[in-house]
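Only one chain is included here, represented as structure tokens and corresponding to the form predicted on its own.
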Amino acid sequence: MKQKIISLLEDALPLVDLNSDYLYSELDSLGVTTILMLLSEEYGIQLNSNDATPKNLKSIDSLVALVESKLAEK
């Protein structure tokens, strides 16, 4: 799942360092919206502005954890 998320985001956000330990600080509002939209579409989960927290967007690993928790709620 991690590699799939990286591939999705690399295409959509080519200027963002996805390996950063502080991914959230690399993002503007459009970047955050793009991530939420792509992950929602790809995994069929509902992500909204409440999910766009620095904790959830800290790194790729935290994004994977967010997606996994949303999938578990389904």
Second form
Amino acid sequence: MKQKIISLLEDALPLVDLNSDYLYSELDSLGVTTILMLLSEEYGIQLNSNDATPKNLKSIDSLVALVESKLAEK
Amino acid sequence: MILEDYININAEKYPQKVAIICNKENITYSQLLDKVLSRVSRFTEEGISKGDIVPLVSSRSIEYLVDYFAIHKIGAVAVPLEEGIPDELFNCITDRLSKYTVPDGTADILFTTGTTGKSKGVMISHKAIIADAENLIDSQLFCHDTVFIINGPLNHVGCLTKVFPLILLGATIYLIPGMKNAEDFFSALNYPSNKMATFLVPANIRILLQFSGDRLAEYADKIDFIETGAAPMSQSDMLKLCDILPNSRLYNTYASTETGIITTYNYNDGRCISGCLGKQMKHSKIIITENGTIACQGDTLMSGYVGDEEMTASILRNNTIFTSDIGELDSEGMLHLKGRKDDVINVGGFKVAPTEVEDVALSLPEVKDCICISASHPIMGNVLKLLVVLNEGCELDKKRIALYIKGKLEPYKVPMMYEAVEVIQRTFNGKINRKFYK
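Switch over from the form predicted on its own to the form predicted in complex with the partner chain, please.
Shown next: the complete complex, the earlier chain at its head.
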């Protein structure tokens, strides 16, 4: 799943360093929204603005954890 | 009277009234005046004096606004530049400006691509600032109790001009870092007032509707008005917002750095007319020229482009600004926008000349040819896309190109999308065939 998310985001956010442990600080509002949109479409999960926390968007690993927890709720 | 005189008036009339909120810090009008006066002393000691041109990097902070007001108080000219501007560009602009003098009464120089397709310093007078303020007060009903959330850059006409009526009226400015964390926005809406207002570009409205529509609806009784502008908004988003906020005034505005704020339309009027930008405001006049473009008159107009009389004369003649926007006036005198006549691309309210981006990209060794075009993004609306013809043996490295452009130009000029192509279409005389890509 991690590789899949990386390749999804690499295309959409060419300027962002996806390996960063400070991913959230690299994003602007569009970047945050793009991530929410792509992940909800790809995994059929419902994400909203409450999920766009610095903790959930800290790194690719935290995004994987977010998606997994949403999938588990389904 | 200049805008900053109203800080003195309001500090006397409403000393305890909150002037600015930022990062959980509040300052009253009395405190704002003290801060501005002490900054005036500091700047004066540092050698800034009347008529000086003072570049400053903008930020959404109390200190930035204090700097801005203090520069005006001294009689100097503020040049607010983009957050994240590369140092090289900041120094280049500072050097360039040091060679110029500006007319008396100039308050600001705002940098924009605007209607000419090249980065230009637009001179705004103190008179235009007051006229913009009065236009907004008269037509959007800004009032003393308004608490206005500013979430965008304070070097851009969309947000900077909201400071004007708020200071004039002794109202409250609520600064938030942006719309990245919706919590900042909703936390601002929790402020104890039912006269909350804000300016949101269409992309931000789309983001809110998509991810926080239900939450926004909970604030229906608190939101007095929301203004949008800068880029076309889809009618479905307009209708959704009317549905969520049935009692709020929702404005779509025609404004630009060069013209100031000219018309506005409350689309929550039961008709919700797409593309309508409403009637001319009290200090403004709209004319549709013979070739269908919009021309504007009135006190909000710029004084000219700094140091470029020729470029000024190309759009400002006989106290009239001739824009490249195509428009129509209906029988009610309402303006309808129909598109643009030139190649400038509007990205979330920022105007970008594609040639500027192409020139930078072409200086990369792997780029043989390229064109910067407008592409559609589900959230942002218009974004920049760079089509690249690569030299033989080279591969498309989006990140390298993006970072290279980011090092040379303002962040909003960096294309979001990249695609390798075999050839760029050109006309018979070798110019890029932009029509082919529209």
